[in-house]
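In structure tokens, the next block holds one chain alone, the form predicted on its own.
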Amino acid sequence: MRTFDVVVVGGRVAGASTALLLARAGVKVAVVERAGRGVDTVSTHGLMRAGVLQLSRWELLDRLVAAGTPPITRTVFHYSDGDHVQVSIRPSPGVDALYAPRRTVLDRILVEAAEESGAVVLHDTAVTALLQSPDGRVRGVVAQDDRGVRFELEAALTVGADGIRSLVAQQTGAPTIHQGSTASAVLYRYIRGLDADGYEWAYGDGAGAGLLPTNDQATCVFVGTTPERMRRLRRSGREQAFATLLTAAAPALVDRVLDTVDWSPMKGWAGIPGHLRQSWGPGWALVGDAGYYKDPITTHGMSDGLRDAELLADSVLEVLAGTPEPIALAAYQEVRDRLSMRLFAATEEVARYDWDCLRARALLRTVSSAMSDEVDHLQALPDRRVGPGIAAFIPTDNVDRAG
């Protein structure tokens, strides 16, 4: 058996983050990710200025930009009756430009910086259960590598990053405290040669639809409804679903997008209520989706993921530097909670499909404000860019004593 500070089940965004941060500040972390190394997955893609912002503070934004990710200076807002607003993305101490990397990029550059400050991460490695003393709390996990071989990870606290359905979650019985009702279905794909340099939303009858550039010359072009809707009309096929679905959303995108013939095959995600859960228990938490999800329609989910991934990290240092373990996580889900109600509530509203453009503004006016609000937080918080002195935040001793 290993032994470790933190083991963290999952290395995707959140979890990569999270694991990068401890790693730095001298903590004994090992990463379980269930699938390969720079695999894709589902996502919308789209860094808020929140999320620029963190990858900027821990100087990993030049590595994003190295990899050919491009910069987005201006936002494009369409409505169903007819009005297109654009607005510039103002400059900002840490935030030159928004970026909408894939994930392919994303993921690795959170990985490796991760492993270059000394976690241990295993990548085609699935967690299959989580060990537990007799009186319930959590010391590590059972994982099995993909040649079948089961091992033993035990640490001082485990950390959920397995997204929406995590089995940290169900292991623990982690409650649900806030339950969305709505959610997005979604078709998307990635088009070459679309002019777009820049986001694209658009707001129309019952459905929503956007446009982000993104790596490789390539922009993600997405629409989405209601579950409802989306069976109905990929009952059609999902080539004639997404057309509809773009004409109902934004008219004055369907010429661009159409007159394309560079396109990917077609994804899609089928919908899922948002949640908040409770995030931390005796020697676990949960951070990301595993903790809290809400539906992508408002594009904030990577910045979610770094923004808590930050707020965890801060609190299991403090843990291990002596604060009681009640105290330290409570705090965590306290402001993870806070800076997300808002937002989570706007998105609820707009996954719904039932608004009018005067409803839609005054939405996306409120998703505006609390994005505003979790700036302002981040920008607050402690300098994390590699550099002597940040290891000095954990005594010593408290380090051995949790490994």
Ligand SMILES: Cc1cc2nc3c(=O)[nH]c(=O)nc-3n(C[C@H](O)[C@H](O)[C@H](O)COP(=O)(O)OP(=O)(O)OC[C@H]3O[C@@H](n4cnc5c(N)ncnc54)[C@H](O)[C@@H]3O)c2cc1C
The other form holds:
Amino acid sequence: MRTFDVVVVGGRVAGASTALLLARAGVKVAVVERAGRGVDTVSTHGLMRAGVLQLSRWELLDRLVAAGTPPITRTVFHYSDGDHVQVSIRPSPGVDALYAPRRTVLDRILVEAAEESGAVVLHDTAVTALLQSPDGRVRGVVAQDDRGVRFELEAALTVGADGIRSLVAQQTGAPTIHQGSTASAVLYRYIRGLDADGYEWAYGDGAGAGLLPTNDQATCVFVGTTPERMRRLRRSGREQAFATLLTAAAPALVDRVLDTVDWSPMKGWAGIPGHLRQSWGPGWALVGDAGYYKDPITTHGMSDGLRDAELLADSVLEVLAGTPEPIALAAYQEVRDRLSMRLFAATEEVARYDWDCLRARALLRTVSSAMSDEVDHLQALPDRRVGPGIAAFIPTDNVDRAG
Ligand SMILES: Cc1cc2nc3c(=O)[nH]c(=O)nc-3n(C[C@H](O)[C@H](O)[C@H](O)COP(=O)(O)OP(=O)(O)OC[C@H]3O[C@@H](n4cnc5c(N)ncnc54)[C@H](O)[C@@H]3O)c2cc1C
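Having seen the form predicted on its own, could you give me the form predicted in complex with the named molecule?
Every chain and every other molecule in the complex is listed next, the one we just looked at coming first.
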């Protein structure tokens, strides 16, 4: 059996980032990821200011830019009552622009950075069960690789970064402390030859839509509505549903989108209500969608994952420096919940699709203000660039004695 300080289940935005930050601080960490290296996943791509700030603070933003991810310097809001509001992205320390990377780009950058820092990343390997002591403390995982070989990894802490249907949450019985009731069903595809004016979001007639310029000179175009309406529309085919929802949400975008010819096949998401789960217990913690998932209509899940990876990593480092586990991990959850609840509530209402344009504007102002609070919190965190290692988190007098 191999032994680590921390085993992370799931190696995408939340898991790879948690592993990266812990490995940079000198923690012995392994990541177990069921999917293959660099494989895509169902998601559009909008990083908000908090997410870009995190990548910048971790010195990874340059890699995103070098991968050809176009800078987003403005956001345009289209309302079906004919109103348009254009907002320039104000440069701030570390954030010159926003970015909407393909997941094949972003997840790979995070995984590679974690590996460069010393994390062991096992792709094509699924965690099938948790190892537990007789007193119920989680002490690692049972995994199986793609050749069917089963093995155990022991760890002081097991982190579930394994997405909405988290096995770690299931097997620890992590209670849901807040359950959402609304959801967006989404269709999206990539289009070339569309001159998107930065992020463009559109709202109207019970539907939402958006344009996100991404890698490979493509623009991701999505439409969303309630799962019930989407099911109804899809009876006439996905193309018809896509065109109907685009027309409902974004009359101003229809001609620009439908006049292009280079379209990728469509991808779909049926819609699942959000959740906020208890995110720690003896020997385990949850991060990313595993612990906190909200509807994608406010395009904030990746930014949440990057944020919570750092909040969790800091708490884990405090545990390793001597703070009792329940105190450090409860503090992680407290901050996560405080930064999340306003955005969660506003997103719930946006995903109800029963607003008029006036109410949509008010909800989006709430979303924007909650995101500003989050950015303020992240900007006040310590510098997380490469080094200086775990000693930075151990009280100075201990370091002196060790030296
Ligand atoms: C349609 C849609 C559009 C979206 N658009 C945006 C957007 O524009 N902007 C944004 O910020 N967010 C968006 N999101 C949300 C975003 O995709 C998620 O919040 C984000 O992927 C969460 O990252 P994560 O690392 O927590 O989980 P995930 O990305 O779900 O990764 C979890 C990983 O765990 C692995 N795993 C699961 N079980 C096991 C196991 N037993 N063993 C080993 N590995 C396991 C999976 O293979 C997976 O790779 C969107 C989501 C959807 C559905």
